[in-house]
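For reference, the chain that follows is the form predicted alone, supplied as structure tokens.
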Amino acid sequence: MTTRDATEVFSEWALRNRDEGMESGHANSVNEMLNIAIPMLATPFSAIDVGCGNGWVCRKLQSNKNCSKAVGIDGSIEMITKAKQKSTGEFHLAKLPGWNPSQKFDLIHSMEFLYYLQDPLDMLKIFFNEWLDDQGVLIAGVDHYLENTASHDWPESLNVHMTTLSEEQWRQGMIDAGFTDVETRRVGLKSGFVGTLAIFGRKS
């Protein structure tokens, strides 16, 4: 059977208004997150939400008052749909990579898009090189890695392609790709989960 594609899976959720559920889901470990992020900013500061879906964090950024600016961008062109019917903010239908931002940001946020890539630790040299500003923050979450055997049979159940890797793989990768101040830590604790792998870093 051929793989589909990920944002084809989210568009179809997009239409069954499965993207609530996604919101609602990983709400704590998204407030963590930019809780954990938000500090190490200069203020004020421009963020992007790399795989923004229906532009839930894009909101909640943009309701953050040292925040002067809050861009989304998503593969799928149903949640994009979404996302501008529920905000006047800046959104992007684009694949990645191969889209650059018209400027480089002080944040840059990510839940539940890089494993969805074929090569997620080069898109973090991308974020690095291309689109994060100096001093600025890199913070992304996943659920799909190693230590969470839970996830391991995604792919298949969801036929799409995932990268698996483990938390110290993702380490290595940011420090690779040029971050400082590199840590990985695990959010959204919860009986039964073992919480997503939060992997943040700064570019010096």
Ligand SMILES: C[S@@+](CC[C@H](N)C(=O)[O-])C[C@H]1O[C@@H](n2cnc3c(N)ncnc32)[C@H](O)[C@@H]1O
The other form holds:
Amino acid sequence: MTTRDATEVFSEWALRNRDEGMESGHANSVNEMLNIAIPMLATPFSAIDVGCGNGWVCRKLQSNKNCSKAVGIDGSIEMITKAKQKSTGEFHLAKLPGWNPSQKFDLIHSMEFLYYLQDPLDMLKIFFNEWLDDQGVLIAGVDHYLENTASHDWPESLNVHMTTLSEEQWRQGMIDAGFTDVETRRVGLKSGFVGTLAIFGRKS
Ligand SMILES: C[S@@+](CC[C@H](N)C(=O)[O-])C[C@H]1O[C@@H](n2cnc3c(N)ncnc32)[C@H](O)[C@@H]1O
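Give me the form predicted together with this ligand now, not the form predicted alone.
What follows is the entire complex, opening with the chain shown before.
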């Protein structure tokens, strides 16, 4: 059976308000990720949230007094419709790879997006070369990764492609893309969950 497009699946989730469950379920990990990334930036900083869902991380960033602009991008029409209903921020409907923003950003953030791509490590290179400003920081969180064995059946249960990489493959992928100060950390730890793998690095 052919797999479904992740953006179609997430449009269905948005129509059933399952975006709200993702928002609350991902909040602890994202808060920790932003607490790592934002202190690494000069101020003011611009930001883009990739695979932004209903735009909740953009709204969080907009409320940060040092954030000059927060843009969201997602390939799901229903997620972007919701994002635009919930705030006046800038949101783009686009499937990646194959779309580039018209400006570069100081912070690229993404939560639970990258592994839906066929080649997420190539996307890291595109982020580094085409999306990120000098001295900018990329931070990405993934819950589907090799060491999180509880996530291994997700591609089958959702019937969606997921690229399963190890912590070391993500780390090396960041280095190969050109990032410096590359680190991986487990965030959002709780009982029964090995944590979101947060991957981050700088363009210097
Ligand atoms: C698991 S959801 C996470 C949403 C949001 N980051 C959050 O934490 O609530 C993954 C999001 O990535 C988007 N997505 C998946 N593949 C994509 C692609 N190739 N291009 C653009 N967006 C994509 C989906 O539409 C979906 O909104």
